[in-house]
Structure formats: structure tokens, C-alpha cells
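Only one chain comes next, encoded as C-alpha cells, the form predicted on its own.
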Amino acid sequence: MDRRSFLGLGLAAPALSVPGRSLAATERPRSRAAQAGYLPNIPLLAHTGERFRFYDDLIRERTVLFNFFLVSCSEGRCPLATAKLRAVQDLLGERMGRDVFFYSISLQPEVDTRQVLKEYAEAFDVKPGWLFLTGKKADIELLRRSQGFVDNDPERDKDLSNHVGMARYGNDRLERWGAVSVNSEAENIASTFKWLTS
């Protein structure tokens, strides 16, 4: 399945329920796009000290924004990507933390250590609803692969000051799915959780 595919999974009708059961969270099925692999189950540490699985903690049954972003990103786009996302947070107001949750993952996961992370969140006074990520390097690159934020060209694609300025955004329950640009203005990426909500 590729890209095209992975964003167009929300299209589809949604799954048939049994009349006059509700299926708590833990009992409904993973959703498509996990199945696919496409939300891998991978173990993360938060800024927080909090360790979490991709999937089974953060994603499934939520709305969620989540990023790839770079501590020290020389170009500067990460700190203004940043400081976008946190007036989102304050444009979400209450939902932040309650039904919607912001996750940004480092790609520099050997260098950005939970403390690095941890004062890089104070650094842009990030409310409760938004974590900041890292983990084992495979692992983080395996989750950036299974959102295609990958260059065709494998010595770009390494080269880390390449890296995409796109946020994935989703509700799991609904399986909706999109991409937006963190480059947006903050009211726009705001707007993107108005069809999230069932």
C-alpha cells in the first residue's frame, strides 16, 4: 500500500458494529492503518519521562498531530515549525490534552535525549496534550519511512537538514487521515481538527 493509498483509508465506509454492543477501546480492533503498518507499535520515551508504544498509547482511538523535527535544526525551520504548532495549541484551547494530543518525534534520537527534549518543550512553553519523542534510531526511522516522509534519492534522504515540514494528522477511531504543512498559518493546521470530531 502506498501513500496515496494510506490517506485515502478514511474514505472508505466504516466498519459494521453489533447492533446494541459498544466495543470499549482496548476491545476494538487495531484500525487499518495500523494493521497495514503504517502506525507502527514502536517504544518511545517522552520529555516528560513517560515511556509510551506508538500505537497502543498514543495513537489508537485519538485525534493526534505528529511531526519529525530536529533540536538542532540548522536551517531554523524546526524552531518556527515549533513555535507554529504551540499557537495551535493555544487556538485548540481545552481540546488540547482532552480529545486532541500533538506528538513531535526527534530524528536525532541519539543526541536528543529526554533532558535535551525536556528543555526544549520549556523552552517554547508547551502546555500538557503535546510530547515531545525519542527513541531507538531504527525505530524512529522505521515510523518516518511508514509516513513516507522519505526522499527517493538515499544521499538526500539522509542528509537530515532534508527533512519535511509536514505534520500527519488523524483521528485512528474514524481512520481519517491527511498531511499538513507546518509551514501553515496556525489557523489553518487549526482548522484540520474541525472534520476530526465524530
Contents of the next structure:
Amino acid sequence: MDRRSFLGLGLAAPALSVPGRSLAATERPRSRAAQAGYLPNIPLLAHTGERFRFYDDLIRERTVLFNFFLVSCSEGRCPLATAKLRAVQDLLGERMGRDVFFYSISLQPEVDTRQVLKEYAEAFDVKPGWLFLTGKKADIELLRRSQGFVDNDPERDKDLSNHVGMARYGNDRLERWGAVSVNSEAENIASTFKWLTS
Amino acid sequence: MNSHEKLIQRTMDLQREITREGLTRRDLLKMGMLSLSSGLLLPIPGLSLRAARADAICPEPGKDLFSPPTRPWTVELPRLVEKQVVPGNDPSSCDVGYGGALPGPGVPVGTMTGGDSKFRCCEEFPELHNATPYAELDHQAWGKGGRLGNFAPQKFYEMRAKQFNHVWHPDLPAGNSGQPAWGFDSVVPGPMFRTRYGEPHFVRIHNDLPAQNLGFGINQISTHMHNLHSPSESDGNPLFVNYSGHYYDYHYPNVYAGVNQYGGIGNPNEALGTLWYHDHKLDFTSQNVYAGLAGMNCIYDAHGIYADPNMGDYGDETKGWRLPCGDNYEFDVGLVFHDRQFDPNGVDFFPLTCLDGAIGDKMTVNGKIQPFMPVKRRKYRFRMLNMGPSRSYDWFLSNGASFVVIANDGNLLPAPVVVKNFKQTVAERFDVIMDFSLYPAGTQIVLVNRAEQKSGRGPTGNLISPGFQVLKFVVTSDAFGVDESRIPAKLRPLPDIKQPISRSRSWEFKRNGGEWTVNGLPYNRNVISAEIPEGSAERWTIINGGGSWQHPVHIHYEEHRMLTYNRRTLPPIEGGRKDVIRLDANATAEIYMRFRDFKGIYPMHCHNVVHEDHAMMVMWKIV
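We have the form predicted on its own; now please give the form predicted in complex with its partner chain.
Time for the whole complex; same chain goes first.
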């Protein structure tokens, strides 16, 4: 891999197709959580090669779970979390990609390039409805902070592996947002989707 | 081994290799990053595992975020609405609700029907009725026979959780039209229940909340009665959901702990007094309580429960300990303290993703910002509740007067304790007597909080001066008849704790990898962390595992006695029966717990409700 491809993702990225959902015609305003800055509309690149805006294309009007991870995570935390969410994906069955979407966002986007994420997703045999996402470091830091996955101790905050324990889940249309531990059981995580529908 | 198991294996192997070689992060940094997908080191020099320091999205009130100004002492303190029984106290007048099979004639209240949310909840989460049969969910202590199964309700209540407009202060831009809130019976806080031992009561709570929330909150609730001696199905467990459009029937047998031991209605020395009810929905407690779903409940002694006529808390200032009460509870007053944050436009602000906790720069009492209370020249009993979500107080009076504290966590102490100030963390209750006959009419006394707190982590430990003014008492010359109340020299004796301990357990509350955990694990609805035989006694060690967070730890069901706190014995004000442990940074508390009478699941959790919602909870079971 060429170093340049890891840097300045916006500059060096190849011209990929942009199949983001068009929501220009959406009548409903952005949810209050989005307006309050909890769901910043940052640009992201998926392991599939698609480009998205975080809020408009991935969150808006949807039921989602998203977490942060990095491929080089300490103590194997992230692969274990990914394996866990992979099991949740099976439990959710056909809902995945239809009315439930997963997003795993790299905290180390300069390393976790699209190609790395693609290999990673393939290694976990990830099914449709789940995207691994990379982007600009500063954007992803903004997103992490907006989710409160921050440690007040600056030293602990620098250790990215300290921010991979919780996943945010919610339904943007109903403006319901909770959090669940990715270290919990798959059944426990899957059950959270039972209270996001009505 | 499939592909992702291989990947995990490789990750772990690499981790072990790094450890074996003694490589530090600095070494890795020099070497470049590992690509775990290829198993090779990537030739990327200069990249760090660490990110730049980032500020949390936890605005510090008064620094990062300011509520609009409001004039203090312009709004009179509202009294909590006194809850009344259903018309004629006739259970058949309870609304049967919306969905499901209607309980027609011959299907009395207390028979679970399709309208009862317990049904839907058990359909969606079958493990609930697998663990607890429907017959028991349909009230262990009502119509079941035996010593514990026969406490049929004598009082019937109905309550509705609804959305309505609430005025926190008329100076806010919303003015007198207010802004949306959620609450019971369309008030914030909800109504005050006056209940009595020996008079079991029933509450049907209808959930009329809309699907569209306030920007936070969920229209699924579970109303916890903190900390009544209630059977599990009426405890308001986070798992027992009352869905919108349904109702949930709660049965409170109103027995003292120790029915199995003492017979009758238990041991009166185990009496509770000042309780509160609040939403406890799993993952959403902080949002729903902040929306307004909380209220108070007090419980008085059964008439004549003590042979000694000078003992007993009867809600009558001419009997027993003669605590201030007056007619219609005029001088027995609930005070609910709750801090809120508004944005510069005066719109309710909730820090949806701040994991430390939520604090605000506006102090409300009974739903109003900085109210005043006209008081008569006599004694009052104030039942002070810290509704949270995350602020801890240190209370003082502006004139330097002392508080006469008679109860901690609602439980009367063996004797009143006179203090200049006291600390009160989330969910704690303190009953205090204040005697305004000492002051001439026109005297103004302000209740002041001097605890410095800059974030949801907890108080800094510093006292601020002059402190934050919260509630102003204005002494009036209004007539009140005769003050027949007393400040007795002695109050409720403490029950002995001689029953041998059958087991010790320890529970560490700690932040771990960005999660709030107990004994290293986040809450998992499929795990029961302790199975405890009914009737046993245990010693629990509760540990704050580090960081600078305060964790107000709450254990449902029977209250505890603290044996030591940081290996020291306790001041008298903390020495009674409690249900919240104010676990300051790095503190350790040893407590004595008993598990008597009813069976079923109960949680223990951090009552900084933001921590609770981020998995700082365990479930245990009396078997």
C-alpha cells in the first residue's frame, strides 16, 4: 500500500460512485438530536467503496446501531466486539439492511483505509446492512466527541481502545437514542431493537 | 475455525507477542501500525494509537452553556398534588384501558388481562414469565393464600403518564404557556401518595405517552417504587415494560420487612417513611426521569402498631412521636429538588450523549425554579428528595441555623440529629424539622446548596461561598391553630443485625473501556449476578473502582445498614437504614443486607441515572 493512500483521504481517494440515498425530497426536518449536533453530517467512505454523509445518508429516518473501533485494537477488544455484532446481525435476520443498519466507524482512519476495512469485513463474513467506515481523522474525532465516548482523563482519552466499549443505538424518526455495551451478549444487544419500533 | 475466529485468534496472538517482546506503544509507534487483516506491520511511520485530546460534549453549566435569566422568588412553591383514590375507592371504576381483552364482569381488578402491559412484555421477552410464572406476575401477595399471599388492596388509585406543557419559570421565553414535559397525572413532579402500613394499595398506571418524544425519552416506562418492600412484579424493575397504550397494575402490600419472621405485617422497626416513584426503563431512565416521570410517596405506621402510645409515625401530630403534620398534611411537605439546563433560547436541554451525567444551572423545587414558600410560625416536617439526574448537594441555611434531621432515605433515625449542613446525593431523601416559631413574621431564610459541582462526575468536594440559593422560606403571621407537634428525643429504634451472615459478596463500580461496569461487566438482561435464599443475611462490600466519579449506589428492596465507610464507622446521620450509598471517588462501603419475604428479581445500580443507563447495573434474585 502506498502511504499516500492513507493520508488526506479526501484528496487521494479514487473517484468512486456515490450511491448515497437522496433525501432532498424529505419533508421532515432533521431530528432534534441532529440539529443539536449529536449526529454530525460528516463525509465517510465505506468498505464497499461507497461515500456517504453520516447523518443524511446513514442515520436519517432509520433504526441503527453504530460503534467505534479500530483494526489495531488493544487486547483484541475490537475483533471481539465485531464478532459479537456479527452474531447480532444473524439474530436480526432479514431486518438487517431493511429497517436496521449497523455502522462501525474507525477511530484510526489514517490506517484503516477502505481496503483494510474491506478485508476486515470479509474476514468477519459481514452481511449486507452493515458498513465499516473511514474518513478524515478530524471528522471522526468530532463524531466520537459528539457521542460522548470521551474520557475526562487526557491520558486515558488518548488510548483509542478506551472508546470501543459502547455502541449507540436508536431510531432517528422517533428520536430515541440509547447505548448498549458491545461486550454484552448478542441476545441482549439484539433485544434493544424491540423498543425502537413504536 | 471459521474466518473471523481466525482473525480473533490472530489478534490475540499478536497481542501476546507484543506483550512477550515487551514492546511498548512507543515501539509500535516507531515501527508503524499492525494490520491485523494481513497480520503484517504496515509501513506507516509516525501514526499513533492515540488521538488528540478532545473535549467532551458535556457542557459545564454556567461556563459552556447558560440558561436565560429568571428572577428568583417570584414563583410560589407549589405543593405536591395530594393523590386521591378512584371514585368511591371502587376498583371497578378503574379504566380498563385500550388494548387486549377487556376485563368484563366477573374479571375483577387484580386479574391480569390483555390490557395489562405485563402480558405484552412477557410476549416480547419470554424469559420474564419463564422465570416468574404468570400467576406470580399477577401479584404474589394478593389472593394467593398463605402468610405472604393475602394482602388484598384496600385503597385503589389510578394514574396516567402523559405529555403536557409545564412552566418551569414564567420568565423563560416560553412564558406562561410553558414547554412540553412528561409526567404522572400531568404534573411535574407527580402527585404525592399518602399510604399506610396495614393498608395495601393498588395503582393502575396508564401509559398515555406519545411515540414522538421531547427529543429525548421513550414512551415505554417502568415505574419503580423506590424503595418499598414490594414483590418483584410491582417493584418497577427495568425489565418490566409498561408500553404506550397499555396499563400496568402495581400492588403494594404495605407490610414491614420481616413478615416471615414476625408474622402479621412484619416488624414496625423496619418501617420506611419517605419514598419516591420514578421511571426505571432500561437504558432510558435518565431521559425519562428528566422528562418529569417522578413523584413522591410517603407511608405512615399502621394505627396502634406500637404498644407504647408515645411511639409511631401516624401522620397525626397528636399521636405517637407527634411529628409535624397538621390537618390535610399541611405541615408535612414534600420537596423535590431537581436541576435543569436550558439552552440560551430557554428550550429544555438534555445532554443526550454525555456519559458522565447531566447537571443544570437552574435549580427547581417541586417543578419551579427558585420558588419561595410562605411558612407559618410553627414546626414543619420537610421530606427532601434529590430527584437527580446527577447533582449532589450540601445543604445550609442562610441564617446559620441548624437542621433537625429525623430521617435518612425516608427511614426515621433512632434519635434526631442536629447538623449545620448535610450532603444529599441523587435519590437520597432526608426528612428535617424546621421550627419557624423561632422567627418573627417577615423573616426570610434561604436554603442554600454549597457543594461545588462542575460536571456529572460528582461534586468536587469544595464548598462554594455564598453558595447557590434554591428555596426561600418567608415567615408569615398567618394563623395555624395550635402546633401540637414535637421534636421527640427518641425516634424509631434500629432493628438488631444479629442474624448471622451467610455469605459475603463484593461489587466494584468502575468505568472500564468507556463503559460503566459492575465487577467488570456491563449490565446484561440475561444474567442474574446473585441468587440469594429468602430469609438470609449477607455482607456486601461496595467499591468505587477509581476515577474521580461519585457513584450513588442504590439497591432495590430491603434497605441496608452501613457497617463501615472507608473502614471508618459512621456519623449518626448515616447510621440508620439506607437504600442509597453515596460512594465517593475511591470509597469502599461495607453493608449488611437482609432478603426477606418476597421472591423475584431486583436490581442494584448506580443512581447517577446516566451511569445506570450505560450499563452500571446488576440484577440479583431472591429464591
